[in-house]
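Let's start with one chain on its own, the form predicted on its own, as structure tokens.
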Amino acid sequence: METLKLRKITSVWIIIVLTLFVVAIVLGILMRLNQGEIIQQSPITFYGNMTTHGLTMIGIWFVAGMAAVNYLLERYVKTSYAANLFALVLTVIGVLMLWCSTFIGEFHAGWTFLYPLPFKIMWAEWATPLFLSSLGVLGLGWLVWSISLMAQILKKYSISQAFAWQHFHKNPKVETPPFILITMITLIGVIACLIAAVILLILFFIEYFSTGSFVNDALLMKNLTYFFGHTIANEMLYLGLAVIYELFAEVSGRPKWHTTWYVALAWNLSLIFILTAFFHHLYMDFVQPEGLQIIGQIASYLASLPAAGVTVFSILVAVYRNKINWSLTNLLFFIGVAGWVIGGLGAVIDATISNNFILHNTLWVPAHFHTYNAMGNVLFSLAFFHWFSNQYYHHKERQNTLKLSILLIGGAGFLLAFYIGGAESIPRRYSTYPSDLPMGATLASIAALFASLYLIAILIFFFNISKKCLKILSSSPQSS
């Protein structure tokens, strides 16, 4: 059972995530306004904002999923408050270090910081080691937290039970809840990609301090970068899905979901596919062994099928011709699943090799990952935030329809501008578009307008949820 300390630290996570989200959205709007020629930023400012925006977004929605999973995991096992607090402190320190390197040191190698860009010093010299150190601090906190959660699961469930292998047989003696299965599968992927990040940072630092006596292999560095970046971006979605499996039926007034053989099989397969799908980021690296490119193509198709198929099926069965207690929480879950699926389809289209020759490094790429993040994963976490805050301080909110409508209109318009730009071969990562691409500036201006609507909706969520979380933080053991 959750403790007051766990409620309070979860409230802190929620407030921090929503605060950083607002800042990151503002940075994104400024970038689109610059591309739309409505404001003028220097390339250094633009790419510094792009670096900060991308890494902040990935980081905050990963920890949002982790905080939600940590809170709900307390229903099954005793979690470590110390590991949770350790991750929180290091996340705050890491974000401050990151922002110092970009806003003050003007580091602007992009959120992917692809080798050897961090060594092409076009900013303060101290910004490169500070930037890399910030990633190390963040990674350390998250790795310890992830290992701690996995260790607690394995104290109660054997490895085979945590993977739900007993469900491949009829009438298993021990039932593994779907939440435990998905959390375990996700944590393995998270730990694997964070270990890859540690190796990547070590190689960066060895070369940085070797003064030219050691040079890394560029292809190895790119593989490590995308194994880390692509995997953690997808695993944070799976954290959100674990929360859906635990809460959707509960808040809908439906029977709790159980693990079946096909649920167990789907998520075990997802573990394999999601760890190998990142190869689709290296199609243009022709020195990459051809076999890995084929694996990337196959895994990119298959990664979305088991988890998405089973999850969508479960959601549809739960709502089809059934009386549902619809609330803002399960509406956000339901719409978020739709956003995740649409973004996943966009990703599969891009990951097809014949299409990738056309769509590679166009606006189609941010279109698909903004779809399954801004209109998928973000909605999963907002659903949890809303549910969590209402557990202790519930009152009827009158703006639910309004803020949900603004969120959907703003998000859809913002994303559509990306998709149209990608279909028209408008390149990504340009701070300004050349005169022979006038549509790029027009679409960027439209996207900034709709993103501003999205921001308004998030600010309403921020106010309502944070107000309740602050009450939780000020509560005493007697009042709880």
Given for the second form:
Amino acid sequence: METLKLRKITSVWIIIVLTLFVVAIVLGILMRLNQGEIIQQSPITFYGNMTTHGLTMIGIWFVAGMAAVNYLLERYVKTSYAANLFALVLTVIGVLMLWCSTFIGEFHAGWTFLYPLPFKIMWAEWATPLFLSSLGVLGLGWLVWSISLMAQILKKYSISQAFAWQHFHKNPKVETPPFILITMITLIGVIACLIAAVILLILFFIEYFSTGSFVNDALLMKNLTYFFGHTIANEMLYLGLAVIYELFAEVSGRPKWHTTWYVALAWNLSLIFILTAFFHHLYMDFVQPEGLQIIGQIASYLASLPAAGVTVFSILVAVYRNKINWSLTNLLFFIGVAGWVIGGLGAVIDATISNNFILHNTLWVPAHFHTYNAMGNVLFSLAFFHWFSNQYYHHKERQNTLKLSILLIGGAGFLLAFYIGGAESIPRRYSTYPSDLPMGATLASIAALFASLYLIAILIFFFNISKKCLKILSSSPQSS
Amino acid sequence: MFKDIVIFSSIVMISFVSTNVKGQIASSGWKEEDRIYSKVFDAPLSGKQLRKGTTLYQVTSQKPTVLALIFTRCTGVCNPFLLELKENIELRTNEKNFNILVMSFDPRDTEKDLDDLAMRFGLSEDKRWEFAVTDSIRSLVQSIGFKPVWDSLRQQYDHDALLIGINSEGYITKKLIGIRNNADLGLLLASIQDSFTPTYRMANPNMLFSCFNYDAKTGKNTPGLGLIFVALPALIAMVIVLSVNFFVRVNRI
Ligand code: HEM
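Moving on from the form predicted on its own, please list the structure of the form predicted in complex with the partner chain.
Starting with the chain above, the whole complex follows.
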């Protein structure tokens, strides 16, 4: 059973995530304003903001998913408060170190910090080791947390049960709840990509301290970077899906979802595909053998099929011609799944080798990943935050339609500008666009306007949810 | 406990700050990146082989162009620079799909000065070479990011020996600073012809974990140790899952 301590730490996670989210959105809007030539930032400020924005966003939505999964996991197994707290402390320290390296040290190599950029010192010399260490601190906290959650699952379920393999036979004696299956699959992926990050950081540090007697292979570093970066960005979506499987039916007043053979198969396959899809980031690396590029394309197609297919099918079956208790929570889940699917289609288009020749490094890339993040994963977590805070302090909330409309209109307009830019071959990661691409600046200005609407909606969520979370924090065992 | 953590972190941080990054500090190489993929200024040109009113874009639109910036009174790098360029171009007798435009950035130079220079180098009859001046040299050098500095004491310009590759649409695709070899010139020529040049850092004895080992003699690429590292995260993750399972199974409810 969940404890007051767990409730409080989950509230702290939520407040931290929402606060950092608001700051990171502001950085994003500043970037779009600069690209739109409405404000003028130096390239160093722009790329520093881009690095901070990218890593902060990935970090917060990963921990948001983890905090939600940790909270819900307590329904099935006892989780470790110490591991949760350890991850929280290290996340705060890691983010402070990261921001120090970018805001004070002016480190600005992008969230993927592709080798050998961190060694091309164009910032304070100490910023490179501080940046890499900040990732080490974050990675350590998250790795311990993930292993601890997995260990708790394995204390109750055997490996084959955790993977739901008994569902491949008729009439299984034990049922693995979908939430446990998806969490287990996702945690393994998370552990693998965090280990990739550890290996990557070790290789960076060996070269850093070797003073030239050891150099890294750029291809190896790029493979490891995307093993980490691509995989974590996808796994955090799966954490959100685990929450949907657990809560959607419950809050909609529908029967709980069960694991069937096809749900088990889909998620087991997802593990393999998600760990190999990252090869699609290396299509332009001609030294990578063609075989790996083909694996990248096939895995990218297949990775989206099982998880997306099964989830969308389950959601549609749940809502089609059924009486649903629509609330802000399940509306956010529902719209989030739509955003995830639309972004996923954009991703598959880009992961097709022949299309990638045209779309590579254009605004199509931020278009698709912002779709399944800003209008997908963020909504999954907002739904959880809303549901969680409402459990203890339920107020009848007004103007839900207005809030959702502002969020949708703001989000859609902001994303559309990215998609049109991508289709027009406007490059990504340009602080300002050359005069030959005047459309780039116009689209960026329009995007900044819509992103500000999105920010307004997020601020409303932020105040409503944080207010309740603060109350949870100040509550005593008696009041709970 | 908290004190220990603070002391430990301070030691770690101080050791970082005091470490020299010998690896790959940014070098003058960045200067070659300045203004890449921006358009060069469409300067009006005058030269012996050019029709009156010809502009730079008209020259580049006929054929991609290698632009060399010099001044005729130079007592320093300009002559050896042009000589090296001439020799490298002579090695490419079969390649005709580009122009070489030599321009003076010194407003004192006249069309005649450049004509004499072409004659001195024996290039006045070579169809691939053009020698020209412009009355808009300030705008031209600005668009290229070339910054010669006048030294009144020596009555000379302090300047880089700069070759600029311009494609047929007038975009700067590559720059070479200094007297460079034929291979570098080849990269510049490929870039102005908009063709992709695959380059990759060769494995060296200090690169212990390369994914592939390329043998320049045989042209063969064999898998290297680095590939194991790509598979390692998934393998370690599996080992962790199995080990955790092994240790917790005794407590399984
Ligand atoms: C309204 C909210 C947001 C705004 C205004 C915004 C804006 C931007 C902009 C302008 C860029 C640079 C695009 C370029 O390449 O030219 C960017 C990059 C990025 N954004 Fe966002 N973004 C928002 C939400 C998010 C969310 C929710 C995530 C979640 C993960 C996210 C993750 C990233 C990442 C990873 C990058 C790449 C950074 C890099 O290339 O190093 N953003 N964003």
